[in-house]
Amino acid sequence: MLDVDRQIINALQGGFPISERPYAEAAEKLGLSEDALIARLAQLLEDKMLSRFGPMYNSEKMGGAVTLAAIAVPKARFKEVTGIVNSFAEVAHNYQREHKLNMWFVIAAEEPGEIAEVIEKIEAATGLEVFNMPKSEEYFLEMKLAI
C-alpha cells in the first residue's frame, strides 16, 4: 500500500465533507488534487483495498426501516435461494452462516410497512419461511482503524 493511501484511509474515516466539489474539499486536506484522489479511490476499490466507499445513512431516521432476516435453506438450494434473495432491491446484505440458520441478510425499505411485503415476497418466491429479527435496541460503535 502506498503511503498517499494510508493517509486517505485515515483522513477519510469517520469524516467526508458535505458540500458542493466534496472530493476536491478533502483532496485540498491532503494535498493532492481532486482527480488524483478520485483516481485514488478507485485504485484502493479496484485492488479490494476497501471494500466500499460511500456514506452510511440510517434508514429509519429518514422515514425508512431495517431488519435483519434469516433462512434455513437447504444446502442443494443455497446457490438457487441467494439468488432469489438478491434478486430484492431492498436486500442490502446476504451473508452465509454455519447455523440451522444459513443465510442471513438484511433488508432496507423506504417506509416501515414495506418490511413485511419483502418478506412476504421472499417467502413466495423461495417456499422457505423467512425469521424477521428486527432489533429491540441500537448501539453506535465508531470504528476507525488507523492504517
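Residue numbers count along the first chain shown, from 1. These numbers were taken from a predicted model, which means no experiment stands behind them. Compared with the form predicted in complex with the partner chain:
Treated as two rigid bodies moving between the two forms, the chain carries E60 and I119 on a single body.
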The other form holds:
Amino acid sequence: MLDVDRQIINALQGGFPISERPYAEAAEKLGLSEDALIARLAQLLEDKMLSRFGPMYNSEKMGGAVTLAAIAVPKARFKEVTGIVNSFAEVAHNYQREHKLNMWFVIAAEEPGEIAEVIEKIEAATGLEVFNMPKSEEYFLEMKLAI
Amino acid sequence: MNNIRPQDQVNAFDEIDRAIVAATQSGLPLVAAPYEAVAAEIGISADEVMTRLQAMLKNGIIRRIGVVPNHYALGLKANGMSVWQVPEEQVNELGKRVGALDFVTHCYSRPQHLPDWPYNLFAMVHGKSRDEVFEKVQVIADLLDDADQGHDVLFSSKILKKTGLRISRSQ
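Form predicted in complex with the partner chain structure, per the form predicted alone context:
After this comes the whole thing, all chains and molecules, with the earlier chain placed first.
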C-alpha cells in the first residue's frame, strides 16, 4: 500500500469538511492537491480497500431500528437456514461464527415494530429460537482503526 | 421488542433529509463540489444540503463523514467478536473504557439470555491474525480485571450476507 493511501485512510475516518470545496480543504491538510485526493479515493474504492466514502448514517436516529440476533443452527441445516434468514430484506448482515450460536445477523427496519415481526417470521420458518440482542448502550467513540 | 428510546428520535427528520440520505448513503460524489452535485440531483440548493448535513452531524443522524475502510482487504483478516460477562451495575463504566481502546471498532452492551448466553458486553476486535486478536482480547481482560466474570471470542468463519443498511427514497 502506498504511504499516501495509508495517510488518507488514517486521517479521513471522520471530519471530512462540509464546504463548497471539501476535497481541496482535506487535501491541503494532507499536503496533496484536490485532484490527487479525489483520484486516490477513487482508486481505493475501485480496489475495494474502502467499502465506502461519505456520511455514515445512524438509522436509529432516523426513527428506524436495528438489532443483533443469533441462532444456534444444527450443522446439517446450516445451508437451509442461511437461505431462509437471508431471504428477509430486513436482514442486512449475516455472519457465520464459531460458537454454539453459530449464525449472527443484523436486522434493520424503518419502523421499530418490524423487528419483532421479522424475528417471529424467522422463528416460524426455521422452527429455531432467535436470540434477540438489541444494544442497551453504545460505547462507540469514532472510527480510529490505524492501518 | 425494539430498542428505540424516545430521546433517540429526531422529529425534525423530513422528506428533504430523507432525499439527502438516499442520495449519499452509498457514497459522496468524487467531484470537486460534491454537495453541489447532491443538491443538483435532489433539486435544492447546495447551501441547503450543507446546512442539513451539518444539522444531521450535530444531532447524531450522521456519525461521521469520511472513509469506511474494508478491514479484510487492508489485511485485517481476523475478525473476533469478543463477548464479556461483567457486573450489570458496572457495564456502562467498563463499556466506555473498552470502547476507548484504539483497536476496538464497535462496543455495545446487550441483554443477557441466561442460562445460554451470559455475556452483556460486546467488543469487536480486528487483527491480522487470530493470535493478534487474542493478544488484544488479553488487553481487554487485563483492563476488566476482576469484573471479567467470563468471556469468549467468536471468530467469523464466513460472511453469509452483507448488503448494508439502506433507506428508501420515500416512505
